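First, one chain by itself: the form predicted alone, in structure tokens.
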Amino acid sequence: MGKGGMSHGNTDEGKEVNMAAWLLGINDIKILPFNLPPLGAHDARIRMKAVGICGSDVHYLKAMKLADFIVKEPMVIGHECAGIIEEVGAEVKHLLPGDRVAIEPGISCWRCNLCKDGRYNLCPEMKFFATPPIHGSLANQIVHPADLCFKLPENVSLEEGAMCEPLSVGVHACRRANVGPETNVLVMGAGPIGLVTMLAARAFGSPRIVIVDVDDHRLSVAKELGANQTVKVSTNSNDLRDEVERIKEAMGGGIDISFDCAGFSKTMSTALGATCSGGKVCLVGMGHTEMTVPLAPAAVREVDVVGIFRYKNTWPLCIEFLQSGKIDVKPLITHRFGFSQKEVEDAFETSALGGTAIKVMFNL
């Protein structure tokens, strides 16, 4: 939560210190007291027990900044979590202590034209977790709306129930693009997104997926997760023309829709030139904020271009999936950490890395 501060240990006798992993500079990351903001009405207390690390925790880390977000004074970092309830307000009616929870890192207004549309993701006043300059969750405990605190079913794991953030963008875009049982997917990239993307769009119905990378440890665990083939590429423009040709033919019919899940200029026109007439291409990824793609083409050929930004309503959805056993993320967590300084540091290290890490987890 945003309201919280930093503190420097003067607490009540025998209270426990509240501690959070701070981002202070460029790859300097401490772990602190943390001043937890009082408990709303509507709000809940909740102790975390797991934490995945994201991507743009990383770029936060090494570059104190992401897209147009600016990282300006000390920040809590971390935003898929998942933990069990301690407390919660008067008003609060579906949650009790001891309720185990997923939890959906960011709060809009539900004021604004776009929240009282539904899409509240899109909202301009969004307060989103280790999004600066809010607060982040990877903490002894934080205080959320209780309203986006998710209980999970006795079947769904803590880890798994942290999950519910990466594999709620898969959800979001599966249902941008509408997928479904008549339509065949490609997904360009095989990093921790285009895998629950991938995961997402077999639960949606799609009966046959390609994915493409330029990695080929990534490709084969996405061969392991269920795609039905895999593609490995180059990230040299001039093998373009000739990877849509390998990617068309390892699909063996059209690609009604492609999710870019990389976002750089090359991904993004693989994605067009395979992609069929009348498909979809879905912007997932972020790797360049501005890129040349040949969108003439495909206009004549009206394939449809859609973007997301990160998800609206999904949890229930995406905890339905790992409750039935339709998705399984349990294999994308390759990497464990506890939350020691020594730990914490080594965690985004070997995140950063990449390797053979997909999802690096701590375990509070």
Given for the second form:
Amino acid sequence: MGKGGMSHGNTDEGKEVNMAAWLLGINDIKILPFNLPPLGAHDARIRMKAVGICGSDVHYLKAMKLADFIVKEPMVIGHECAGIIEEVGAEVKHLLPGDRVAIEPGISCWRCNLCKDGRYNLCPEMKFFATPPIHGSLANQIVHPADLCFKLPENVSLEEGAMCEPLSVGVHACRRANVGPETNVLVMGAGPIGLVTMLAARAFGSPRIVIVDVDDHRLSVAKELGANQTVKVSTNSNDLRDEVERIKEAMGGGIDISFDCAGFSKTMSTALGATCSGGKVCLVGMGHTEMTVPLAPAAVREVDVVGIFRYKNTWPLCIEFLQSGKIDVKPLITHRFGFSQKEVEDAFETSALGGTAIKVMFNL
Amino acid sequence: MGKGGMSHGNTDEGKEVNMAAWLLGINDIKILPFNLPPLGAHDARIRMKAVGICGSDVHYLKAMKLADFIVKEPMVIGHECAGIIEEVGAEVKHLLPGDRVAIEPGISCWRCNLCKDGRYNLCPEMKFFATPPIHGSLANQIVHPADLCFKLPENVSLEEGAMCEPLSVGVHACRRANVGPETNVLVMGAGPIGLVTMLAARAFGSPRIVIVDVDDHRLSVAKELGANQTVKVSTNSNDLRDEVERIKEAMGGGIDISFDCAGFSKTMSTALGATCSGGKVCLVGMGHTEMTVPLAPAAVR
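I would like to compare: after the form predicted alone, may I see the structure of the form predicted in complex with the partner chain?
And the full complex, kicking off with our chain again.
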């Protein structure tokens, strides 16, 4: 990087000042310098090119906390990202500067029983982009373990690379629930997570997918993206019984697997009521902490509740799905912004408003 | 059976009159004649010798209904049973009169997808002893498919045979939850179902079992039956956080599998809070229909 001329500032020696989007307080996000840690032998330094906004990013901006995680000091936001390798550590063999990579955010400890058992997404020492106190990746550059950087094929764009993160949630859910060519799937909620779950379910071979939402626009997007049927539902719990019937009718055959991508008492209750005996209900969304649900009627039909947290070992499969065209995430990217103070603020507002916005993407 | 002399009455021809315990109404149970169906080619006629009472039997007596099942006409009660074979149908090869058998109550259809998939306990056409409108087995004799009659070895009593039914609930739960030599197990509730679940868990190899209950006596029975540790809990939901801590302490290591053998919001919430990340909570008991539980904190682990 040469002396002067760069819009985001240089030191006197001409080195680029690495900038990032920092969460300073509620509704207070500022682009400020972000010091990179030294490059370890197994690390890569990556120039960020595409970073998506997640609902959790917006939530942190609006509340400075999420569940038990509290933002106690300024934190860089963002975690859905892809970029270009600038430099790799001495022990890194599989990547070279110039490689285009999608990035898996979470750094596990690899010493605890959960990690050693492969369930590293549940590692209690997990260091995850933009989950406090770990800085996120909405920045010019980051330093990250190279084994969490996955090379993108020529025909997969950096934006699609960034989409691997939300898509991974859907892929992990489909694996945990065992979606396949004989499983009819119900998806509760047609927001970004419901949509990637639907796309993943189709890629896993599900022959019939019904998706429900309260919003007509979201349902029409879902239909365009390949849902067999959509059902409009309400937030009114009195409508539960009727909605379960309409959903079953829309499916035609039995519902083997339901994904609750909203995570409220009503959506879980609907899913539990609509799913076949012996089936599974996967709780993906995080609407309510405590829910009032008819657990016993589901339990006596052996409808199992499966929890989902983030993902594990999903990047290679996501990249394969994108590369082969089995999944097309491009229609989910509805809004794009550049990396400037005003655009960062506008981007978060757009994402927070919802409406026609599905995935808001930064291009850096 | 000879003419006369039998305390439960004979017809003029000297044939035994088969008697059973009938549910006639709330708190109204009477021993009355019970006509047996004809013996099919694959059936067995069994003289009942040991029949246990289940909580559901008591519930039907007290309420004449359970969940969506309503007792609309008189029904014979009882389903945990064992007896002696009196007669077998023409196609029955594995049993002979005189054989001592334990009896699996439920007759599935074997035509639906669930049956064909082996999950016959979920068959929508299930005909189960003492689940209306199907008559139970607290009777002198019953007729039942022979493939649901399991021969007892010499050293297993008829009473133990009858206990196979509640024990089966514990065994099925342990299978579904995958209990094994590396799974620490928590059992919520030390009633009959909690106890058979604990015994089954030990038999499946669980190295450490903690059992909880509100009742001291039940806890002491559980300890005698082999629980590693017992923890006394309350029905007060304010005690939840403290109880989860005490349970974890009692286990020592992580809790891999929890069996909620009570089935209430509090017991489920406790189990969900106490179980390790990546673990399982098995809902066995049927306390409440709707429960208010912290599902999300469990799902994210």
